[in-house]
Amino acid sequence: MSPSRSKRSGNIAEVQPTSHGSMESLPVDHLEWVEAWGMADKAMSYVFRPSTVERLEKVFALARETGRKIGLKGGGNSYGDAFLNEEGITLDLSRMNRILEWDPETGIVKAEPGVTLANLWQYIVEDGWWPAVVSGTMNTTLGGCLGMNIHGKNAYQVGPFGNHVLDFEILLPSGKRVHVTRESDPDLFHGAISGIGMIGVFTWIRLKVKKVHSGRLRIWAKQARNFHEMVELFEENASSMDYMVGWSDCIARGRNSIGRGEMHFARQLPPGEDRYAAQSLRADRQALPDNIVGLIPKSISWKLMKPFVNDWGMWLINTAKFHAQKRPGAEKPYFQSHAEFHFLLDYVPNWKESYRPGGLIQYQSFVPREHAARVFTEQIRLSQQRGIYPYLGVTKKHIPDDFLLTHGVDGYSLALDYPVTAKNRRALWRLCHEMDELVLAAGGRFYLAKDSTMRKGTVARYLPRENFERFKALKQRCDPEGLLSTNMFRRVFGASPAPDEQLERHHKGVANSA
């Protein structure tokens, strides 16, 4: 017996409840607490870690028999509840981690969804290749990269991860396995990629990676006094740089200081410039150092960070970081390995532990270029007025894309890390809702991989109407029973209480599970 078919309504996640499933219907030894990457939310789920497609199919059959929903989990790097599935099944794909084919002549690789970016770059780098798009951590999986359609520091040139996918095979909730290209089924291609795991499970992925002629990048650092100056520097350097990213001090006040920070620009070395390219391309030469400034073991660094994870401590760190850029010679170019430049989140293992017990969330918005500096300035000013300071701000430049749940705009994104405490939790969620309205009024969008706070109806407000309707139709076509669902999907797309009641229930649930 299977769950009833989805209602044909505006609520994509709205399905008829089943009556035959119970907590005793699934093996208790699979029951686990699953925590969001940001540690501000968690859920009790039945976790299965299949290693083959056949075992995947058995989990889908088990879910259908017991009336459970399935949520997909890759590397578990989504800050919020994107892979949490309260009282349902969490399908952890990390064991499906084989590289199936690799052609060092063409740069085309075929791999299973549990292959991480670390697995990938370590496999291909010595042949002179690098992933076309990477996230800030090397621990994301290829399946997660597709499902969330991640972006990197070169988004303004090459777009999101999905732009570099050639084809894939997907297992639909019905049990059907489909080989998909852009041409064979455009909606399935552009909807499964970006579809937050709600369309099906990738069983293999074929993608094109990027040719590199050295294991090093040439880096320039430059100071920006505020968001307006940062956007100007992005625009001036976009045509000459391969990668760009900006860090902002979001605690600094003052009319001309909000958003002040440091920008990093990177350029690949052309063929022949690196005389020792073969050595610099070795995987062990890309590895991140074990110690900070050669002295402090990284394994304990997060403990040293913890006393500074508060408003005054972060003010001190941000101020010192900003003024350090003024030292003589600070803007001279220097070299970093690809891994050092890209994977800043991996520099200090377990750094997020310094945010316990409440954890953190990340609020990331994407705003058209003509409004970006103003909106980002207003977001920081509003945060400061509410007394809730983001401890980190990261800015990137973007271009539009063709994927159904797109976050891409011809403009900029700002990712803000907020600490979560028992005292600020409700106020923080309401602050994010206020910032939502600033972004929506400017024609902006959001990134579901990072979201923790979005309310029902917001996606329909920022997505082009055609995209929203096509995604609804695709979900109905590929998953008519509504078998694939997560806490985030139900929160953002499905039937839910009124916003204030929804917020109260959410915080009460988190408090009870702590």
Ligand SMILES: Cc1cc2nc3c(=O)[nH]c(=O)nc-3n(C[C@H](O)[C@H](O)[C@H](O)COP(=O)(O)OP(=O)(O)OC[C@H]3O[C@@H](n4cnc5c(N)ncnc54)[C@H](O)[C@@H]3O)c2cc1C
Second form
Amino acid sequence: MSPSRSKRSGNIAEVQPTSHGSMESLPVDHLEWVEAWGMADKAMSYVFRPSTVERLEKVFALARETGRKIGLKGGGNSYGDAFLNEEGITLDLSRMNRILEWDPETGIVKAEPGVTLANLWQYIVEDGWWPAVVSGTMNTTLGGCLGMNIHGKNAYQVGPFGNHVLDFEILLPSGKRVHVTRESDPDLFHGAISGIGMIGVFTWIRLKVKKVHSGRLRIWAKQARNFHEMVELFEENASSMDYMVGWSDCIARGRNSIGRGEMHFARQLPPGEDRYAAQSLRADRQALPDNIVGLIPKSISWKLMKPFVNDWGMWLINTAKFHAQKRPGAEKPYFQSHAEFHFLLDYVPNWKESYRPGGLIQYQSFVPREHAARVFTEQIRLSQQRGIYPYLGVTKKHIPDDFLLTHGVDGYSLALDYPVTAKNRRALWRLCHEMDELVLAAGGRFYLAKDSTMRKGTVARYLPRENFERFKALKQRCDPEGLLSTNMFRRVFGASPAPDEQLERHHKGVANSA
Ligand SMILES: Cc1cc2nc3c(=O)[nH]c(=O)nc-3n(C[C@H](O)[C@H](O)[C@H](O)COP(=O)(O)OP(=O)(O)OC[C@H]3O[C@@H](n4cnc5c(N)ncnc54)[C@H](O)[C@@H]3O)c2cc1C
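Could you give the coordinates for the form predicted in complex with this ligand, as opposed to the form predicted on its own above?
And the full complex, kicking off with our chain again.
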């Protein structure tokens, strides 16, 4: 019998024993609903939050005794089911959050996996350093950044997060703790990083951060009329800019307007240019503003967004933004702190709440340079034809990398935010599968940190065969009993029902528990 999912609150008293083992052996007071970041999926599981490696090891022993699977969770910022583990154990590593060593001369830091990017930049910035790669939110943990091998707005120059990792310690499901460098065990290094938490638990990580000579970046904003122009502007500016990103209005229609939007280019200041570098590098000078447009307290601003989170509201906002960008002087350079530039999505805390009750998913595809503008245009056109509009589109430029579950290509990615409703859910999943075919035909890839919809078999279609085989062999070597598993792993890789049946169950499960 499965645990009852009839109540959204997940009243633990109602949970019944499952087929996985005897209920007595796992403490019922650890049962919790764990929600995907995008809130469109959730799972009931036994959550443990160890603060030391020894406690972590005890959870592994408990899982083995009770026949449960373990899924790892960092900050919980993956949009889909990457850290959900229905009826199993969720090992939340956010309490293992100490910075263990820091050398301000070399920029080498050693830290536990639960240290967030916010913890890290606040610790190092005043010494003139910044993380080499950051995500669009600072709430991600180092363990999660390695687990997905995240990329930043400088991916086209410095590659993903894993490129900046020197070594790490990993606890394997066998109970063995291994110190790993690129040379000591290349497959373990390149497979655990990017390995979606399926190889072992990072217990500490040592990485190299990047020197900065000011707390500020010089930014240029430029308009692009469509994806083709956006790609041209990326290509023109790649050698002179340290960071680049494009924000597209995906509701705009018209043959030459698909993908139109604003691009941001940023350059670091060279040594000596910022005469007040000691001031601009202060952590408190990096902080994001407390108010939106100087007036609205950040804590309530998501409530004001709510009336606009629909097709018409989004059209209005996007159109207004596009025309505002045409005003005289809008393309003049300006300055922003590193945090302001990188963490735009953290400006409005809890903005995702405005997408309730259905939540949102993100669909991010990576397409080789020569096909990118065309495929992205087709994706938006298809979405518009199906009447399901993405409310945000973010484009970045990338390079390939050596990690086993790589999403990097010599090309571009487009991340699309789609609202999920009870009404559009099935059609949205179907749309994503149609878009998958466009990407696969162009030799593109996907990113599991953002995925909610991929069907079993797709990874084997986009990943180089050698990577796929090496990853499978690594999983077998490090976790022969298959102790580490998540909803995503079972959905995308696993021995599970046929794709359509699997999908149908998934929709029903989510609908019943809502
Ligand atoms: C607003 C927003 C903006 C984002 N912007 C970007 C972006 O610009 N670029 C980008 O690449 N991503 C971006 N992301 C996605 C995010 O960076 C990734 O999902 C990242 O992995 C989340 O880190 P986390 O600590 O929250 O990990 P979680 O989401 O909790 O976990 C991610 C994966 O890592 C595994 N994991 C966690 N801890 C460990 C550990 N100690 N050992 C082994 N495996 C572990 C988990 O099992 C899971 O598979 C964004 C997400 C949000 C919400």
